[in-house]
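First comes one chain, alone, set out as C-alpha cells in the form predicted alone.
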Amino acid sequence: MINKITDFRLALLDWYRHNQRSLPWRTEPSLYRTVVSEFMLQQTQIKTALPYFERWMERFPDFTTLADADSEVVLKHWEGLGYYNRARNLHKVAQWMRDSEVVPDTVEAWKALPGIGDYTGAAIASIAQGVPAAVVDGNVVRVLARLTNEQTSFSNNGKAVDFFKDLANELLDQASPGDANQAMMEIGATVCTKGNPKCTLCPLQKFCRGFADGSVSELPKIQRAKREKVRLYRGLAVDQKKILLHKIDSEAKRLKGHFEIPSLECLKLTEDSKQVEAVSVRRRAISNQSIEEHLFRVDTEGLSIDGKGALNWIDFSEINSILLSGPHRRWLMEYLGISTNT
C-alpha cells in the first residue's frame, strides 16, 4: 500500500466527494462552525449532536456572541449533550478568540487553548485552515488497522492512536488535508464500521491487507476496559407544585452547578425506609460505568428542608429553566407529566 500512496489518496478523496454526508458544518463551513462541531463531536455521535448544533448556531452564531453570553446560558444550551466541561472550555475558547488579536493557525497553537488536544487541534487546523496534520480517532484507527492487517493487541484506544499517528500523516493528502481527514473518519463511520463492515462498497478494498487476509472483522485488536457497575438510589419528593432537587457543588468533578434528583442518603433515608416506595429502575452508561438508578417516591411528611442548602424545593414552572442532566430531566418530566415546552 505504501508504494501506491497517490492512488490511495485519489481513491479516498474521490469517494468522499461523491459520498460525504451533508452536515451543517460542511455545507456552510467557517472556522467558528468547525470549532463548535469538533467540541460537540469529541464524545458524541453525529446524529445526536446535529439538533444541538443547529440550536447552538441560532443562539450563538459566532465567537463574540458566545464569548459574551453568561455561563449559565451556555450550559443550558448544552444540556443533554453531557460532558459539560466541553461547553465550559468552548466558552473559554470563544472568549480567548474575542479578546485576542491573533488567530491560532497551527495544531500546537490550538492545543494551547482550553479543551483542545491532539485530535481536536488537528481537526480544526486541517479542516478550517488547510494545515497538513492528520487526525486519528477510533474510526481512523479501525480503517488503518484493517488496511495494514495490524495484529498488535493494544491495551487501550490511546495506545492504538499513538501507534497509527505516523502512518496517518504519511497517507494524508497534503494538498487537501481537511477533506482527507474527514474522508478517513467518514469511511470509518459509514463503510469500515465496527460491526458488519461494507467491504464490497469500500473504495479502499484493493489497498486493504485485512480484506485480502480475511481478518477485517478481527481488527483492530484493542483490549476493552471492563465497565464498573454502579447502583444509585434516588428520591422523588413532591409537595404541592414543587419538587425537591439537589444542587451539585460548584467544585464537583462532574455536573457542577447542575440540579439532580437527590439520593436517598442525601434525604437521610434508605431504600428500606417506610417513607419511600419504589417507582422505577433506570439504566444508563457514562464512560466506563454502567449505572443503575433506582427511583423512589418519597412521603414528604417529616422531611425538614430549609431551602438554604444543597437541597431546594423547585417549582414545576422553573424546571425547564434550571440546569439538569439530560437523563434526570427526562425522568422528571415523565414522572411529573410535564412537557419540556411548558
Given for the second form:
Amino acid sequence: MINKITDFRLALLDWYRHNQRSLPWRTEPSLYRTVVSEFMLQQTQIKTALPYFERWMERFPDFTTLADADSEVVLKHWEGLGYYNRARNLHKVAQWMRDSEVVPDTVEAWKALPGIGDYTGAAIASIAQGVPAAVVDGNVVRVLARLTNEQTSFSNNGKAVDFFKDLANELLDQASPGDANQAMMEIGATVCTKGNPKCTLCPLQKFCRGFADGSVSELPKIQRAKREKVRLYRGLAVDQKKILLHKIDSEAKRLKGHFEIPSLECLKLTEDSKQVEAVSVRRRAISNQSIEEHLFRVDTEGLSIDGKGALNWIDFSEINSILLSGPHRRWLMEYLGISTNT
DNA sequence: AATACGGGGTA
DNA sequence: TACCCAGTATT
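Show the other one: the form predicted in complex with the DNA, since we just had the form predicted alone.
All chains and molecules follow, beginning with the one already shown.
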C-alpha cells in the first residue's frame, strides 16, 4: 500500500510538472499573488478571473498598495466578478498584513482572517508556504469520488468535501504540497472533467476504481439545491444624456454601495402603467437565484425625482466611474450605445 | 443544516 | 435548463 501511494503521488506530480497550464500566479508566484488568486477563484472559473487578476496586479501590485487603497477603488476593480464580499475581505486581509508584525503561516492562522475558510486557508499555506495541508474543492471531490468509486449520495457539496478531507491529506505529497494540491485541481479542471472526462489521458487511470467500474460519468453523487426563479422589473429613464440610477444602501445585504437600474417599484410605477414601454428581457443567474430581468423605458415627464434620495441622475460621462453591477453595465452599454469600458 | 451571495461558463 | 466553478459567512 505504501508503494501504491508513493506511485500515485509520483504520477500526479510528474503529470502536473509537464502539463500544468501557464497561469500568472504560477509563472510569477508570490504570497500576495497566491492570496489574490485564491480569493478571485472562490466559486469562479479561471477563465473568468484571469483578466481581473491582470488588472488587479497592475493597480494593486502588493499588500500595502491594496491596503492603502480606497474601498471604492478596490470594489471598482472587482466590478462584474460578483460576490463582492470577497473584495471587501481581501482588502481587510491586505490591511491586516500591512499592520501585522507577523505573517500567518498555518492553516488555522490564515482561517482567522476574513474570507478565508478551509479551502483558501489550505491553498495559501500549501502553495505559498509549503505547509502540508490538503485542499478539497469541487475538483478534488470529483477526482477522489471517481478514484475511489464512491457511491454515496451526498446531501450537499459540503458533506462531500468533509467526506474526502482525510483521504486528500493521506494522498498529499508532504514534500510538495502546493504542487500536489494544484495538481489535483488541475486534473479535475482539465482531465477529470464533469462531462467528457479524458480518462485515456489521465495519469491516475491505473489507480482509478471508478474507471475500472465504468462509473466515472456518474460520480460524484451530490444533491444540489435548485435555483429560485426571480423576475425583476426595471425602469430606464433617460433625459439629456443623463440616466436615473438607484444607489443601493451601504447597509444592504447585497451590492452594497453599487448603483443599479431602478426597479419600477422604486420609481413608483407599475408594469401596466402607460408611462412605461417594455424594451428588453435578460436572463442571468447568481448563487441560488435564476433571474429574469425585464427592462422598461420610462417617460421622464411623469417622474418627480428630487435627486436627494437613493435615486440619482447620472450623466453618461460619469457612468464609467461609478460602481455598477456587471450585468447592468453591459445592459446600459448595449441599450444606450454608450461606451462604459473602464 | 440551510441559505445568501444578485456571476458566469458549458453541455 | 441544469450543473458546475480553486467557497465563505450568516442564520
